[in-house]
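One chain follows as C-alpha cells, the form predicted alone.
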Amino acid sequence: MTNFNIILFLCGWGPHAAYQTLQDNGSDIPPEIKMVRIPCTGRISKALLFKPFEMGADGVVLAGCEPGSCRYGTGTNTALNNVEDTRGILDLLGLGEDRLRLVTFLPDEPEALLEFLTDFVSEIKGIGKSPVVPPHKKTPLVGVDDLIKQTVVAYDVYTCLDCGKCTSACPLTLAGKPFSPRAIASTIISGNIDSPSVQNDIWACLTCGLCYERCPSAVNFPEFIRDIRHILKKSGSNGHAAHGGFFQSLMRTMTSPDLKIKHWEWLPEEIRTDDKSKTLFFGGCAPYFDIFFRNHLGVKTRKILVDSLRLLNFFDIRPAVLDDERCCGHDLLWSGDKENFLKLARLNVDAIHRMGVQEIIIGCPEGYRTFVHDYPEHGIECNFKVTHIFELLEREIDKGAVGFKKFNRKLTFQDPCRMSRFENCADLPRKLINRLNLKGFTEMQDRETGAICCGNCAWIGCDSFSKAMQVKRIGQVHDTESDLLVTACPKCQIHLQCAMEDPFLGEELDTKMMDLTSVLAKTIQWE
C-alpha cells in the first residue's frame, strides 16, 4: 500500500480552533495529514513552504485566517504571495502547483475543514506520489583535521606571506566588516578551525576572487574557502544561507532524476528552437529567480534568456534546449554541498550527451565557469564544446554586415566576478559594448579585474555589509553620470536591485539596469 505524506501548516488561531474541535470530537481526520501548528501563515516563508517537498512530501496545505481577521494584520496577504510564488516554482519543476494549497477557516468551521482535508488527500492521491527523492541522512565525517590539512596543502596556503594585500583589497573589509582573508588562512593553518571568527567568516566570504587577483603567492583563496565549506558542511555546519536556504533546497530537489521539469514551456512562440540541432542553449536558473522575486523586486532575468535566443535566431542559429534542464550546481558547489553538485552535474551532462550535442552556448557567467572548469575538475567529462554567448556574438558580428540602431543612452558596465577575474575575459563584453551606437560609455572607478562584486555569491552570507558594498557600487554608477547600468549576470541585477529597495535611500539609489544581451538584442540589425 502506498503511503502518502501531506504537511498541514495550521495557524494557531482560527483554523486551529476548528481542527481542535475535530480532534475533540474524534473526527476521522485523514491519517496522511501531518499537522504542524504555526503562529501565523505569514510566518511561513517560501523556504519553509518548499522544504517539505525537498524532503519528499506529496502535498502541503497552509491553513490560516480570513483576510481582515489575521491577528498580525498582514499575515494572510503575505501567505497569499508566498504560496503563489511557491506554486509557480513547483509547476516549473514539474511537481505541479496543485500539490500546494492556501485555505482559510474560521473557528466555527470544523466540518468544512474536515471536508477540505479529505478532498485534498483524494486529489493528491490522484496526482500520485512525489518523484522527489529525499536527501540521505548525513553520516558523521571522520578525520576532519586531516582533511583540513590536506586542503591547506592542496592550495599551498603555507606560501601566504602575511602581507595583507588580500585584506586591503577585500570589498567586505573595505565595507567595514571585521573580515580578513589572511587572518582566516593563518588561523586555519594553526589548526584552530573551530574558532568562532573562522566559523562565521568562512560563510561570509564572497569568493569574488579579488584576494586571489592581488595575492603575490597566488594562493587561490576562493577555491580554498569553497573546499573548506564542503568539509564544514559534512561536519554538520548549516552555513549562512540567504532566503532561508530556499535556493539550496530547490537545487537539491532537482537532483531527483524522475522530476519532469518544465524549464522552457514558457518560451514565446516566436523563438525558434530545434531539438535535432547539434548546438544547445543552456539557460540557467533565471526562470526560478523571476518567480521567487516577482512580488518583491520585480526582476525580469528570464528576459535575458529570451533575448539570448533572439540573438541566436538573428544569426540563423536554431539551438536545441534541454526540456528538463536543471541548475548547473554552481551554488551548491560554492556553498559546500559537493555531493549534490555532482548529482546535478551528472544529470545535466548525461542528458546533453544523449542529445548528441556538439556545442553548448551559455550566457550565465557562473554556468559557463561551472561547465568549463568545475565539471571536468570533479571528474565529469563533457564531450562537447562550451561557448559563452558573448564569444559567439563577437565572432558572428565580426564577420560584417551587422550594425546597431542608435541607442540614446549613456552606459556603464558591471563586471561579473566569474567572467572578469575567474575567466580573465573582461575585454569580451567591452568589445561588444564598443560596437554599439551609444550616446556614451563611461567606466566606473573599479572595473575589469578590479571590479567590486555585487555583494553575494551562492546565496550565502548576505548581510548589512553586502548592502554597504552594493550602495558603494551604485554610487560609482552615479559618479559616471550614466543613465543605464549594463550587467552581464542575472544575480548582479537581483542583488543591486535589492539594494535599491531601501526605504530610506531608494530614490537616491534608483538606477536603470539592462543586461548586455538585451541591449544587443534590442539594437542589432542587418546593414
The other form holds:
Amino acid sequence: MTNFNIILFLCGWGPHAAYQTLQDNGSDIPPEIKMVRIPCTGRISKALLFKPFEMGADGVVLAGCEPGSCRYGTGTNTALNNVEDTRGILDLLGLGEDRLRLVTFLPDEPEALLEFLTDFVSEIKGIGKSPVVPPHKKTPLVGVDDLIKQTVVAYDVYTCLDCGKCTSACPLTLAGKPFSPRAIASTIISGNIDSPSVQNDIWACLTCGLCYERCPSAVNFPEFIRDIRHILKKSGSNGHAAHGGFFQSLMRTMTSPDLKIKHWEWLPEEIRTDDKSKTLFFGGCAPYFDIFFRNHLGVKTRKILVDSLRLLNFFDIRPAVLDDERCCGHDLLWSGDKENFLKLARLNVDAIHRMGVQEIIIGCPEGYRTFVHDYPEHGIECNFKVTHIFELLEREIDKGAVGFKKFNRKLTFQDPCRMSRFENCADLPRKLINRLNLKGFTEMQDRETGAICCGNCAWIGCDSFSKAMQVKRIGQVHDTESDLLVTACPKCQIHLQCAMEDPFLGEELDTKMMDLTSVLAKTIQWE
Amino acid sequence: MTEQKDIKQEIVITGFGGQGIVLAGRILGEAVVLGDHRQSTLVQSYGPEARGGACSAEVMISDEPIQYPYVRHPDILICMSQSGYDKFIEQLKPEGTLIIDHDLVKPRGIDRTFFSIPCTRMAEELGRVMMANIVMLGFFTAITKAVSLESARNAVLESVPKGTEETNTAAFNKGHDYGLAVLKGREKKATGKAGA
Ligand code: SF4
Ligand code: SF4
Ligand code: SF4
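With the form predicted alone in hand, show me what the form predicted in complex with its partner chain looks like.
Time for the whole complex; same chain goes first.
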C-alpha cells in the first residue's frame, strides 16, 4: 500500500457519474485517492477544504461540474473562490498551492477523470509527503468535575457576591442575549457544569473582560471561562467555532515543526529588513486574514504590517523578521486548546532565540498580550524584551524633529481589549493620536478600559447578539460625528467590517476605518 | 558640522545670568580635558548685573596648548538669549555652526542654516527649567561632536549637585536624542525621504 493520502471531494452530480463508470469498469483508480461524495462543490467551505491538510493529507481535489452545468447554479463559482483562497493560504503555510485543485468533469468523461487523477497523484508524489503531523487520537478526559472545581478555586470564584455587576456590564447581555456571567458563575459553583445553558454560554463569552473590570470581588471571569473551555474542549465539546473552525484548524496545522512557512514572502521591495538585526518585528496573522476574507470583506490588514515596517524604517530601524513566523497561539488559548497553544508558543520562542534577538516589536495587541503575559504564565520563558510598536514610536517621536502632515479627518478610536483593558495601555495610542495634526478627535461614549468589544474574540461564538452589539458600537462611532474610525488591531477591522456588510443596515453602518499605524505612516515626516 | 579632531575650535555660549551659561562652558571644558584628554580654556564674562544680565562663556578646544584664550571668531555659537545672539552673531565664522534656543531666540538678519532646540521648554517639561543648559549641552554634543558623548555625559554627572544626577542625565539625553533626530531628519530630507 501507499503512504500518500489524497482526498477527492466528488460532487454527486456530474463527475460522480464519471467516477462510477470507472468503478464499474474496474479501472485502475490510484489507491492514494480517498473519495468523499459531496452534494455540491459550493458546499465545501474553506474550512472543509483545509481540514484534510490539518489531518496530514498530501493533496486535495475538489471535483465538480462546469460553471454552467451546476445543479444549483452558483456552486462552481463559490468553489472557485473557496479554492483560490485556500490555495493562497496553503502557499503562505509553505505547503504549496499545487496540493489543492479544483476540476470539473462531465458524466461522460471517465477517461479524462482517470487521467487527471493519475497525473495528480504523480504530481503530488513529486512534491512529496506533507510535513504536517496529523493530530493524535484524543483520549477522553477523566475527572472533569474535579478539574472544574480546581478551576473555580484557582480563580476564587467563591468570592462572587452574586451582585450582578458583571451581567449589567456585559455587552452581550446588553445586546439582549439571554446570557449572564453571574448566572454562569453560580451554576458552575453549584456543580452544574452540564447544564445546557452553561455548555452553550461558555462559548459565547467574548472574554472581553468588561465584567472583570467591574467586579467588586475581582473575579477574573474571562480567564476563568478560558480555563473552563480547555476542560470542556478536552472532554469533547465542539466549541462553536466561527467560519467552520477554519482558523483553529489553520493554527493547529502550524504546530507542525517541519512546515516551511513563508510568512513574509509578499513583503514589498522597498521595505528594508536585516536578518542580523537584534530587533525583530513580529507581524501576526494578518496575511492569512487578507486571503481568507478577500472576497467577503476585502479587508487589507497586511497593510498594517507594511506600515509598521515603514515606520521602523523611517527611524532607520531595519528589523529582522521570522520567515517561518507562526501564529502566537492567542486564539487557540482562548478557544480551549492549550495543548496546541503551547506548541506554537515553543516553536515561535525557540525560533526567536535561535536568531539571537534581544527585542521584539509587535503591533498586534493580541500577540503583544500573549508574548508578555501568557507565554511566561504558561512557563515559556522569553530571553528578549517585548515592545509594542506604539511604545517604540512614542519613544522615537518624543526625541523630536518629527512632525505630522495635516490629516483632514475627524477621528474616533476603537480600543483593542487586549491592550487597553488587559494590559492597561489605553493611554499609549492616545498619546500618539494627540500628536497628529487632525481636524478633530472625539472619544466614544465607552472607551479606554470601558470600551466595548469589536464583536468577536478567538473566532468562536459569533451570533446575532454579537452582531447586535457591533451595531450598537458602530452607533457610538456615529454619535461622535467622526469620519474615520481608527483601530489598533487587525481583528477589530475584520469584525466591524463584517457588521457593516449587513444586507439590511449596511449603508447606515458604513464607516471608514484605518489602523492607527497606517495613519501615522501616512502623515509622519522629518521636520 | 565640525569633526572632533579639528586642530582648534572656538566656542561661545551666550545667554543671560541664571541660565547656567558659565556652568555649561565649564562642563564642556572639563569633558574635553578630563575625558577626551585634549586642551581647553574658559573665559567667562558677565554683563552689568550678574543675574538676568547678558552673560557668556568662551571655550577653546585644541589638541595643542592654547596660548590665547579669548575667542574672536567662534566656530560654534550657542545662543540662549536674544541679546546674546544680537551681540555675537556678526562674529561667527561664515562656515561656523549656529545653535539657538528655539523659543528664546529669533535668528533675524541672517541667511544661513542653523540648529535650534526648545531646550528651555524641554527642561521645564522635565521638571526644572534650570536644566536648560544641560539639555543644550546634550544637543551641542550630538550636533557638533566637538566632545565625545561619554566624556560629556560624565562631566555632567561630576558637575551637577548630588541627588540630581538622574534628572540631569535625563536632560542631557533628551537634548542629545533631539540632536541626533535633527541630524537624521536633515539627512533624510536631503535624500528626499522626509516621510515614511
Ligand atoms: S468577558 Fe465580556 S462577554 Fe464575557 S461575560 Fe464578561 S463582559 Fe460578557
Ligand atoms: S460582578 Fe463579580 S461578584 Fe458580582 S456577580 Fe459578577 S462575578 Fe460575582
Ligand atoms: S464578526 Fe464576521 S468576521 Fe468576525 S467572527 Fe463573526 S462572522 Fe467572522
